[in-house]
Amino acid sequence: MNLIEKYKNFLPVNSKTPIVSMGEGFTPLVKSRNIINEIGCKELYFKLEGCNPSGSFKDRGMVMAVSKALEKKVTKIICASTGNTSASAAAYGAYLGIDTSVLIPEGKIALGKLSQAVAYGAKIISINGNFDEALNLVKEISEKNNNIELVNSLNPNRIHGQKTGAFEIIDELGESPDEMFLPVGNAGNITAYWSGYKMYNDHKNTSLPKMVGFQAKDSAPIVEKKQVQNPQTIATAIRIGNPASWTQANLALEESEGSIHAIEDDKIIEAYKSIASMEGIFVEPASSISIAGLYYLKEQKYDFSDKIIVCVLTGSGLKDPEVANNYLEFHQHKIEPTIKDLTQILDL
């Protein structure tokens, strides 16, 4: 059973909606073995969204967006992207034979993500500007042309698809976590997860978690309560100065009695290393901000005792190979091809 079919009663699906799938969703919920000991919570889980077909959480929303685009018989899709949206849109466009165009801020997209969009055959358009300017352009062109569908998170079908992550977590745990930790860039994901938790609460009387979001220090418009004109961070996926779902994210934080915090880049990189070396999970920097948030709140004397926490890890570490090359120490031992040398290097 595919994602849309499983949760169709909670999605905007009708008899005319093509139900398509590339195997998105049903991502692992991995229980922490090591980081939990440093944080001191009751249970800690990582939702591995990098296991989606194009390597990020975007596929959950994209499959819903392209399904509804097909229902409308649209032949073109377009998006602005710092990387993951472009890769996802291009993948589904290739699979379904939909002409796909992506606008990217020149020089500000991770190589792994750009390579995906190129490989999938999308039309790549770079602008001499930032993500927010690219988003304004694709929004305007889609509003003027009925035959081109905007598939950014401004498209409500994207949010509908992404809320399935919350459904899966409850289905697996048997309850909602006490707290949900997420990266916040364009703010669609925190909006979607909260929507999903509320929907299950309405229909199944499940509990509601506290939503806890994290933005990079120099790309933290929601934390600072003002637009950031020139956002900067190593975590390219959340390098956004004017989130499209800002209002909805604030509502999620308010309704859940949650909070949002700014994390410095050096702490993001520390967490990037920790989640890999301590849990065997390789994620892109934007994903690791959820882990950095754990350590940040621990330093702030946050009470984690008796709490069940889920951290959403939004994308694979293979998305951003430059960061791995620049920030991970590479140790290589060279020996002669003898059993003596191998025994010595292994301390046997």
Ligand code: AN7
The other form holds:
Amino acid sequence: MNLIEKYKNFLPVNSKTPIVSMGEGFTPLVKSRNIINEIGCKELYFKLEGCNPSGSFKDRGMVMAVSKALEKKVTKIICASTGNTSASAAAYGAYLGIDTSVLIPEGKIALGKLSQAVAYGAKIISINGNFDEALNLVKEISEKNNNIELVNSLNPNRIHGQKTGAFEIIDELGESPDEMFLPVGNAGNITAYWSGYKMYNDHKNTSLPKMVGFQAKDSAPIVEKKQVQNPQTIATAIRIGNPASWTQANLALEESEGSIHAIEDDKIIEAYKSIASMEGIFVEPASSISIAGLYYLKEQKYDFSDKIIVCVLTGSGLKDPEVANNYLEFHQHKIEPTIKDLTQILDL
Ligand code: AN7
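If the structure you just shared is the form predicted on its own, then what does the corresponding form predicted in complex with the ligand look like?
Okay, now the whole complex, with that chain kicking things off.
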């Protein structure tokens, strides 16, 4: 199936738009079996965006952005990235033969994401600065040069594509959830989901969820209502101090009567372990912040009992082997290759 084709009536598609696909979207919505019992909500689902072709939700937006770039006959794309946008842009660039350049903050992107950009063959430009500085650079260069298309979420086509996540959730549940939990970095995704929910509600009367966002404690400009000069967090994907879609995120929070919260890194890591060991879902730290958020709000005595909640799990755990290495305890039983030893270790 083709994501843009399926939802073309809700997307900026015309007869000249080349509708391409690498199989993005149509990601599983998995029902919680165990964490739900600790949280005590009515229903809890996880949207597994790590199942997209490059392993994150970015592909939904990227496929729309590159389709529109092809329509305009642009031959080069560029983005700044904390990792996933660069992996996604590089993948679609390779697929479609578009020259792709990515600006990344040196030493601050997860190894899996960097490996992807290398493997797909993008031009990798690492800057001695953070994501926010990289974004300013690519914004300026793409404003000055018509032949290079910016594919960060400042590009409205990225937001259009990412709306499809909301459409899929409603199509599967038959209604909107009560609450939509998601990590917030550059704030494109919260903007996109809210716009998708509103669009479906306008057309199909599917009701609207509260948008509930989470930022890492030392990278929480929206929560603190001020720019963070030197953002820090183990969740490098959301190490962002001046989100591009800040205004739209505030609007989504306000219109949906939602909320946004700051979560400590050690809680992010706890949740990173819980979602894997309790539900069999391995996600990267930025994605586990929604799970940490469930526990955080429960601790704040938030009443979830009649709520249907969906957590968007934005990226695969395989993206960040270094965090796995540093924070998981690798218990192994070493035995001689004999049935006797194996029988003993298996308690048979
Ligand atoms: C796994 O790749 O900003 O709030 O440059 O990789 O829409 O930015 C990634 C962000 C959440 C935050 N989860 O989404 C980038 C980048 C994961 C992410 C976010 C990101 P936005």
